[in-house]
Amino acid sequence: MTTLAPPATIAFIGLGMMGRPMAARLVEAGFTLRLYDLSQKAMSDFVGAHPSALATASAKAAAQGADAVVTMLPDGKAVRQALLEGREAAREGLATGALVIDMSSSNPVDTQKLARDLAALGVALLDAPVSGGVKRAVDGSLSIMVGGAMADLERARPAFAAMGKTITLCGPAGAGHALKALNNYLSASGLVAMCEALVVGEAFGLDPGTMVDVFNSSTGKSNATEVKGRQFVVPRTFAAGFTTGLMAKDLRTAAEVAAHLDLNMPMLKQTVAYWADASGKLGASADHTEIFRYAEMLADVQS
């Protein structure tokens, strides 16, 4: 098996908010990209900015002649459709020995089945979801959580290095997706806690900026206080680049993993319900830092 190093050909499927900058990093690193997205505009805009990339008519066409396929799609169902079940699925163009890298946030139990189905075709799978948001996708400093075989990770390492700074093998197939869901559970919980603290503090007369500064020099420090407090919540810009709907989806995935293992996780269940209701009230496309507005809504309801 050859290492996935430039100028190897990568089929990149999914040019959404995160997919675009990740694909751009691969082009800039010297990889040859074959693109597919349901949006023709997304492909034409990308090729306009990166003329060496080739837009294709289907996942199958993108996969033809590719050394690897990278998927960056909304969920595991969309990934499976693009790879195996669609009329023009990538499986029709995949060569034996090719590598599939699912960088979406998918259900890890489904990922395990996908790995088995691809293995039957002679194709290896790495699940490699990312953390860091759009800003870190743009500068190539994402954290990449990998599930699969070490040998396949080493094959893919040059491609991962173009997109991320921290690359961690978490375990066998599905492990990356499981850890991503659990990571987002911690992230979502911390963000809610910070927002509720700010709502209470402001009502008491505290300055929100001062509060965040104190959190960051005290035991309340978290990713929410360091990365989202003064940047997006205090100024109410709410532009972190990750939606409330996607956070709610990742939390459901974490809860599904717990349920699959017959584990009762009360706080996880409450967090899922909190974000599901927030997504309904704010709209699934709202930035996830707008959870602060939802916390304010609840405070008003209870007052």
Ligand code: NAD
Contents of the next structure:
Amino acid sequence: MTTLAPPATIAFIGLGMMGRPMAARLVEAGFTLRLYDLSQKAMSDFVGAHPSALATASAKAAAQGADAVVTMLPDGKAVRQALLEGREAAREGLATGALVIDMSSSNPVDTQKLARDLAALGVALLDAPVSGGVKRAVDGSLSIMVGGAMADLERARPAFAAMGKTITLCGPAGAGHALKALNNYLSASGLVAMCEALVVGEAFGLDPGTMVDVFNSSTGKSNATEVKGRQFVVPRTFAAGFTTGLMAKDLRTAAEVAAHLDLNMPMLKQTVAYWADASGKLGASADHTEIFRYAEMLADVQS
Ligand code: NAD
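Can you return the structure of this protein in the form predicted together with this ligand rather than the form predicted alone?
Time for the whole complex; same chain goes first.
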């Protein structure tokens, strides 16, 4: 088993809000990149900025000659399509012994099946979803939650080190994806709590900026108050780079994991319903910080 060190070749599939900066970090670290995205423009923009990367016509073409395939796609269904089931899927180009790393936020139960299916082809899988958003993807300081074998993580470590700062082995296949979905449950509920508090506080006559500053020096502090309040909610710029639709998907995933384990989680169910309705009303492509506008709508506050 060879280590995935530069200038090893990585097929990078999915150049969206997160994939773009993550792939850029790999190029800058000296990896050779073969790209694939359904969007031709996503690929040509990337190659314009990083001419050493090669745009290809399919996941199969991207995988040809690659030591590893990284996927950064909307969900596990898109990952399965790109890797195994779609037309010209990566499996047709993958060499035995190659490593697949799914960095998307996929459903962990599907990931366990994907790991078995890939193992039958002689290909190892790591699930390695990330947290930190676009900002930390740009500066290469993501938190990477890994599921799979320690030996495969060690193989991939130089690539992970180019994209992230905290790399945690969470357990076997699916463990990273499970932890990511649960992390986003905390993130989503913390954001809603901050937004509801701001709506109530403003109606009472409090200044929202002052409220966020006080939360940040008090026990109400959270990721929402620290990196979303002053930055995107109070100025109403709503441009964190993560959509309401993707957050709703992550919450559904967390609830599916709980249901799979026969665990009743009432607040999680409530949070899933809240974000599903918000995603319908705001539009799935609305930035997730627009959940503040949804909180205002529910409170019947004019914005
Ligand atoms: P995005 O929608 O911006 O990008 C997805 C990209 O995948 C698009 O360029 C799209 O064209 C491409 N794509 C979709 N299906 C494809 C297929 N079958 N083959 C090839 N390309 C395909 O999404 P994003 O915000 O970059 O998020 C990607 C993943 O990372 C999601 O699972 C998301 O939940 C997770 N995530 C996002 C953030 C964030 O802040 N945006 C943070 C952490 C994790």
